[in-house]
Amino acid sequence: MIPSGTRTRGLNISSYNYLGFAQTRGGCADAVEACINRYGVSACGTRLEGGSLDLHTQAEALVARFVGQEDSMLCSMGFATNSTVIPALVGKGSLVISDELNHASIRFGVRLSGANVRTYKHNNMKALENLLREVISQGQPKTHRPWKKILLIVEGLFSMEGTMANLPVIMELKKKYKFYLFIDEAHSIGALGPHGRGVADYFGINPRSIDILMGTFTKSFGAAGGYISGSRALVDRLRLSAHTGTYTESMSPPVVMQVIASMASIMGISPTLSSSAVTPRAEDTIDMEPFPGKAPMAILPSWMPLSPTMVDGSDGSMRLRRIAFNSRYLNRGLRKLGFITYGCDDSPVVPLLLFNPGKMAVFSRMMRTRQVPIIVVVVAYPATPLVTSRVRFCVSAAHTKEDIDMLLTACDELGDLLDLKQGQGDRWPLKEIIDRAVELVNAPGDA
């Protein structure tokens, strides 16, 4: 592709900016600007060698409060959060059970750990239970000794499929078979659940019953890096044994501030004041308000500028409502037009099946060359099976209903042209979908 040298305003439907916090104005941007004036742009060291700031401790306390765990640890890169922490959790004599569609960072971390690994068919709970029975009864290869540790790793929201982990059934299996559970919430944290707290919030499950919650800040929070959260003993151990604390650069202060400000916007801020000048840790503040609750003032920087919509949580609530509406509207609208899509209605990741790899480049180019260009991502083999080539839409709270209408209109036209409408079920004309959007979104079950 040859750059034209011009600028054209388009509709970006491929970004992970789920809650729209990647913006240049607003309370988060003001907080980041104040942070740069105070700290600069780098901590200039690793967390264990002089690179820890009070901001990092405050952010870890806030993340733990946000996800409902005792403590948390930050990592400056999302991919490295998995690839450097998993080897510290399991090793030789341990078994990792992994969903077949888990992210490459999980696969890489498991490979580095030296643990045995078994996979099961994507989101198939019967296959998972059969595998659990087999590995527990047979034990380790050759010796048949019991496994030192069995760790199940799943994603909260699978980024290529738009499907959620069947967490209620997994928790029942966890009680029955006594394995450890690791959930990668890179795409679900912030974007799912009535309070934006991820897949556990979506299903109404106590996050303390999950051993390890991992997530990234690159999607819903408009920042960079990731986190690991769990019990205080576990996180303290990982601070020393995981490579992320020893070898990776600390998160940049402005990035940490973006995380703090965006999480505080989602949570709202409780006016609780700290009686101590010492920066509080997560264990000092986690019980100040029942989960899910507001962010205690005590764990926020005292100099942080606070907008009224951040304090009362109205900004975050508005973003959560908009991402929920946009996700359901696009998912259900595409199905009513006759397309085949993967995933659940509430997923902000919407894969639309193109099937034929030859149609991918045509679909992408025709979207990009419209009067208002629409930027999409098309995905094919080897990232997906050869016959399930797809375009992956990622909706955001920053999108308006008019933006989704524009996308549905373009898909309707290209679907007829490229013969993509292979879905079954009741179909609606485009105008009816646009006019009855609220009714479509509020309809129970899969509309």
Second form
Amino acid sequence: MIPSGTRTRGLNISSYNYLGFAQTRGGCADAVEACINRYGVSACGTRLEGGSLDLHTQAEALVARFVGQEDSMLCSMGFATNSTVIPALVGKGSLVISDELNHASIRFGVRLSGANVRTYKHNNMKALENLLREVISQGQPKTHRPWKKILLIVEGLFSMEGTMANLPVIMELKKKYKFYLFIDEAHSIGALGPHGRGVADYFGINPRSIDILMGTFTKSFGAAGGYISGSRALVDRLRLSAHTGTYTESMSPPVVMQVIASMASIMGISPTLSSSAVTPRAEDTIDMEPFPGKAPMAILPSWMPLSPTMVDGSDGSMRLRRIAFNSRYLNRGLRKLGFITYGCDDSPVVPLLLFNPGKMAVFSRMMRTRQVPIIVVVVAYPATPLVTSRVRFCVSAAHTKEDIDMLLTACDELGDLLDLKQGQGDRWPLKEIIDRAVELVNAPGDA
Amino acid sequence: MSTTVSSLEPLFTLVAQSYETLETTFYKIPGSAVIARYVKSSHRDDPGRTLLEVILIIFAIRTLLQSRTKAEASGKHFIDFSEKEIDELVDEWTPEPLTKHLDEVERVDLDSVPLIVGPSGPKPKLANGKSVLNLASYNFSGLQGNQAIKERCVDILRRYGLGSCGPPGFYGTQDIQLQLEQDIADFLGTEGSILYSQAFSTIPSVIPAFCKRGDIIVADRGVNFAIQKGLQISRCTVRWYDHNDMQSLQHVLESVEKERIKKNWPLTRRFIVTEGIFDHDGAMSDLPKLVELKLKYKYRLILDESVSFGSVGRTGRGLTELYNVPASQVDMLIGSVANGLSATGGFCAGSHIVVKHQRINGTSFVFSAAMPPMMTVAASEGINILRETPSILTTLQENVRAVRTILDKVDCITIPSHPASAVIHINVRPASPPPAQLLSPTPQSPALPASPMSPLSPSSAKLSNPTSVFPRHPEHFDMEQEERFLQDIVDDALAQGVLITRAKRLRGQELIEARPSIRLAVSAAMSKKDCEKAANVIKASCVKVLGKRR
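Could I see the form predicted in complex with the partner chain next, after the form predicted alone?
Complete assembly follows, chain above in first position.
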């Protein structure tokens, strides 16, 4: 990679910036600047060896509230959140059941843990149930001893497919088969659900009925790192026994601040009655407000600059509305043009199927060399099966309708040129899609 | 007789009819006549061949139908249950709790973790409002809180935002990240370098990127946890040599070569994996000797400088600068941007080939978000400061000497760390000689050479088994008791206004249990007077706590 030294402005439709919080201006950036001036850039050490700051505990309390769990723990890298925590949850004699399309970090963590792994066909609930019946009745290989525990790991939103975990069915299976559930919400947290609280919010399921919710801050919050959340007992155990607390550097203060500010933006801030709590512990915040609630002022740093749109939550709700519109508009627009896409309509990840690997490079280059270049990500084997090469769009709340219109126009042209419009169902001409966008988005059903 | 024939007649006609329909439909398929002709003539020429081909076709169909994932289920251990039995088994099965609750000791352990309120630095404020002298945090060069760095960061925040919003391969790469990679490479004198967004995740990703199943790794017995995880993931053949013992290393390298010839192994990639300054005890590797051995036996060297980068050498370049060994002699040099430059992340420096290979094969590089641009700029600025002000490292070394001068004289503790190491480990010296059956023939000092200059340990006369991670003469210590003493020292020092910490380890997960220790991290940001003051407090605490036993 050698920079050419030239600059070209293009339309970025591939970064994981779902809520558009990767900004250089605005309330979050102001808060981060205040934080740099106050804290510097490093926390100097691991969480258990003198690298714990008050900011970390404040962020952990806020994250727990945001996702609706009792407590949470931060990790300075998204990949490491899975790879360093899973070994503390399962080990020899335990079984991990994993969706076949789970992220590499999950596989890395499971391999480190030494637990047995079985996979099932992507999102196929029948296959999952059959597998559960088989593994519980058969027990451990050879010895037939019962499994110590079974942990099901799924992603909330699969980043290559745009599909969501079928949570309602999984919850029913969980009741019947008594496995523990670990949901990786790397892509869904912030981007899905009426309140941006991820898949549990989307399906209207109580988050506390899920054992472990994991997510990252890289995507929707425009920061870095990840979190793991669950019951207080679980998180306390992980603080001591996961590799994270003992060996990895703690999250850097400006990054933590970005997390706090962007989360508070989405939640809105509720003024508190007692301002006596100087260093709040997570205990104080539990069961005060129903989920999904606002961020209480008391758990935010007292010196944090607050903008009015952050306090009343209007900034966050505007972003949530925009991403919901953009996701549906692009998904349905592409399908009405005759393209084959994967995933559900509300997914901000939109994979458009190219099938032929030879078309990938052409598609990418023709997008890039347009008058207004469009930057896309093309994905092929081994990340996808050989015959389903695809281009993956990631929409953001920061995109305007004009941006999506431009993308649809470009896709329309290239689709004719590369013979990509192989989808079934009724088609609309491009102009009609652009003009009747609102109607298209508001149409009922997963059309 | 005739009745049976007549009753079977409709069956015969059915068979004949269905055969006819099959035949006609078969001939309707284009090209089917060619196949039929081929089969007929081949059957006429060689009837045995028809049988063979039929068997082959059946075998091919069977292979195709067989599910790859179901191998386990159809194995000989599979028990066929009825649906009802499965339901019963499902009802009966009760899983263990997901995690164990913390016991009393662990609860105390977690609650005793110090919480810093406000910025970290040489004199941070704790939750109780007290300011303390900080010998716990990694801030060797004192870059944390540097005003120039803060200003650069704010500038970058206003131009780039905070997050990188994607993995490096998916438009997460920004120009200033490449700039830091170049800066690190120039600073160390390698062709290139690659950034990982967390220091701990760097080496567990670098090792499996190069070392595959069947390759040979010769590693030190005292390597840190991250390396252990890397070795585990790589699935290599690992041979161990005694901790920081070059003679043992040479012996192991020779024995591997002998084994290869004897067992007629194919020539594979071979690596030596060790640390610059060891995270477990602060001992320092003899880099010139390592390089000499790796060249002699044709190995590649993976050196983890997570502790030494930014803390030794004239300007903090690490071991290569200290020993004046060109960094290009180390094939993969891993360092910590988090510890060494007070930012976040880690790097691997090496040749262009080494770096390029990791851009698609370094798991945690490919699958994780790129480092936030602000952090890379903080690190770049840190390198500039280190280059321009060599006095930082001089101050650091003076501080280390000041602390060591005081602590080396304390009788009740031992310090396995190298005199120049900014990370100082304090072990409890056993109060009375351990019972005879526990006493190893050469206790303590030779197993942990204090300096690479010291003559190689005589203990290797009786050699350890290279295939086992456990040495022939393991150290014996009472872990719980020592940890309790050390924690008392930590608590006592904190009461006197000095923040120190035990070296935290995941007990039961490390390959060899490291001896419990207190880990000090000396910083250049502290004045010499403060260092002496802190060291005297620690000394007093050690004497107070350890003097009380028996």
